[in-house]
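Next up is one chain by itself, shown in structure tokens, the form predicted alone.
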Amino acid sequence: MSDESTEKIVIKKPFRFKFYFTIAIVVFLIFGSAYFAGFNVYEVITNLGQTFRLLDKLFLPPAWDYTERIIGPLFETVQMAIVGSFLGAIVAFPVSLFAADNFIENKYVNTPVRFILNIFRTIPALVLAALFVAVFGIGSFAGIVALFIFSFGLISKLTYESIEAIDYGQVEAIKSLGANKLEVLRYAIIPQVLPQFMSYTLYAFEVNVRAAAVLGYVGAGGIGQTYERNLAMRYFDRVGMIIIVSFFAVLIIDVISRNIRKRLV
């Protein structure tokens, strides 16, 4: 056997230019954003002592006797999230049908609806709450309206994307039997989308519980008002108790909601 036939073939690894270039861009964006945003690691380290002193005031110990006065505002916060989330979901489903281009096959309908939904999603719930407090006055009603609009924008987008991702073979099969739009919706679209829609509604509820907890800062009711009042008065032990109670309430809601969503999807 000749020497040529026994030579090893060495394949050179290609230079991964795109990979290294992408990494460099990401690193540049991170450090560049940190620089222009004024983030300073040195300040974080030098202020650790002050951070620990604040934690000591909050939690060592918290005001356990203040717990009873937190329950009422906490329930109001959860109620705001429930009403806002599920009203938003009720309105979101029919609007999602007009945004889905495989149900309403008309770009002159889909495009304006999607544009309006984008507007709703770009406005934070806290900003909406501040606007509605100016309109309706201080109280939970302004917070409910803000969460309703926020939930509507979020659920609508997720739902119309799910409608566009359905198995269209079922739609074509029903159409071939002479079904109209409403029959296609009932027998082909809703059975496929309903589990995801319910999951999105529960997800919006989880998000709204957290959002509703801070809406009180602008006077929109809930536990946020209690938090803001105690923080302004420097009652840090009460603030710590509010944080503890809110944490466990959100944790319980997340666990329950996650288990329900697992059964739905």
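Quantities reported herein were computed from a predicted structural model and do not represent experimental measurements. Residue numbers count along the first chain shown, from 1. We call the rigid core the largest set of C-alpha positions that still match within 1.5 Å between the two forms. First, how it differs from the form predicted in complex with the partner chain.
- Core-superposed comparison between these two forms: the C-alpha position of W64 differs by less than 2 Å.
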Second form
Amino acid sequence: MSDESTEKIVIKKPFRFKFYFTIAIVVFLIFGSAYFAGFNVYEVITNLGQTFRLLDKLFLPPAWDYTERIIGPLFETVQMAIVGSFLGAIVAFPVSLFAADNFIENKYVNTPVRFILNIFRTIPALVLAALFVAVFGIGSFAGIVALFIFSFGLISKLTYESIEAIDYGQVEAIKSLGANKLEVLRYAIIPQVLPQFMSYTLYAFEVNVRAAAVLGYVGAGGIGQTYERNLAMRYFDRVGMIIIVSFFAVLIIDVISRNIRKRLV
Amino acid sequence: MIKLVNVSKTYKNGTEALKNINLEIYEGEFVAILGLSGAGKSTLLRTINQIIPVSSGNILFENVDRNTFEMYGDNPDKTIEYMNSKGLEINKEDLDLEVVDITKLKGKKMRKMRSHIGMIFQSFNIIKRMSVIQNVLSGRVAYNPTWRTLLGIFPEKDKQIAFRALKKVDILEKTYGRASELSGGQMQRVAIARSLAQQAKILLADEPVASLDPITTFEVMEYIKKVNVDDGITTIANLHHVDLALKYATRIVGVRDGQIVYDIEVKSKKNNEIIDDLEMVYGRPISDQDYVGEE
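Moving from the form predicted alone to the form predicted in complex with the partner chain:
Complete assembly follows, chain above in first position.
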């Protein structure tokens, strides 16, 4: 069947006010922020020459022979990340049980625990590190404590959400056997969330390696501290080498960890 | 053996799932509960082991030993004799038999009571990331101290109970396999073995075959029937299919809108007459969808 009429059909398109309004706001925010932050494109272009000069100093060539002196701090960085995420995970698991409303069925417990976890998660690792350097003094210990708190917040949040998403039928079945709370945990909850939990711990480790590389800047140990010292002394070729080594170290750890995580879940 | 007295359940959202249920179940029966989805069958079953607490009413278990919460059913002498024949050496003088109201129990006593009531589910609810034997041994949790069950170290006696349970449902060759690798029918058989390992006197089956294909359905129903007849386990099963109820159950209870509207011994009436009666339970004629079909 075909349409007999040849008259042109005209439907007035509605004016999409919301759409244009959103664009206007976004544009205003970007330009407004740039203006207040004192950013302008002209300066970026005129300073391009200086940027190239710096890149030249950093990488052409980098201080290849400095590599062996970087390895030590680099390992310290990775160790900080390992200890921080491991401790964070150990503390995170029991706490996430209290945040999960299908394990502790009491919102007067869940809500405050979640509130505290949210606070831990909002503080950036760098701020935590600056705080702990003030408390424990300069060195990797402050960095480890910062990473521990940071990973604790991250892992517990993800874990309690996983616990809440488990198949409750298995919990019901274990309960019907006459099991107590700990036995329900052992038989119905842990088998279901363990792979995810391990994956979150590895993820926290990945994030921590990246964070740990920067923490030294506030004196919390690791490669960042070496970086900061060389930059202050204007040894740009050494700084370039540090950037190269850190980049590859982070890349390799990310690839390995991501592969393990894929296999876990 | 079990007596529900004026049992009502209203959920937090205001749904009245059960309205003043009175029901008595006798030892050794195979009771099929029929009714439309949402009629309250699942709630009814779950109140019996108090996985869902009642809003009001009592659920009484007769001849329960006050110390162990072991159930001695309608005829304790016979039960003791049977248990002794299995080498358990029980002396009637040592027992303290009384009527226990499960709705009044709390904490440890509640768990002890529950451990004598087996339950299987439509979605099997076995722990897929554990081995078959661990799943069956989990039926022994309430019989062992917590430290043992948390470490997963069960005594040889319990392992023998678990092996015998697996043998009963003919799945002994999968003992050390991972539960996730089993088919649906095999998973349900493992779940039955878990209930057997509990040495439960009562089995609650919530739509045990609803997610199985017709052939496996009859297979699993045969095992449930076998457990019911051989081991004298009183069975209460929510079923979807009328022909399954007529074939396996000794009694049919019809539930509609949270009330018991029908209750009959299967032997006491002709099958087609029961089917006619069931139209009243379903509120519509019984059709092909209510049958699994021929075996």
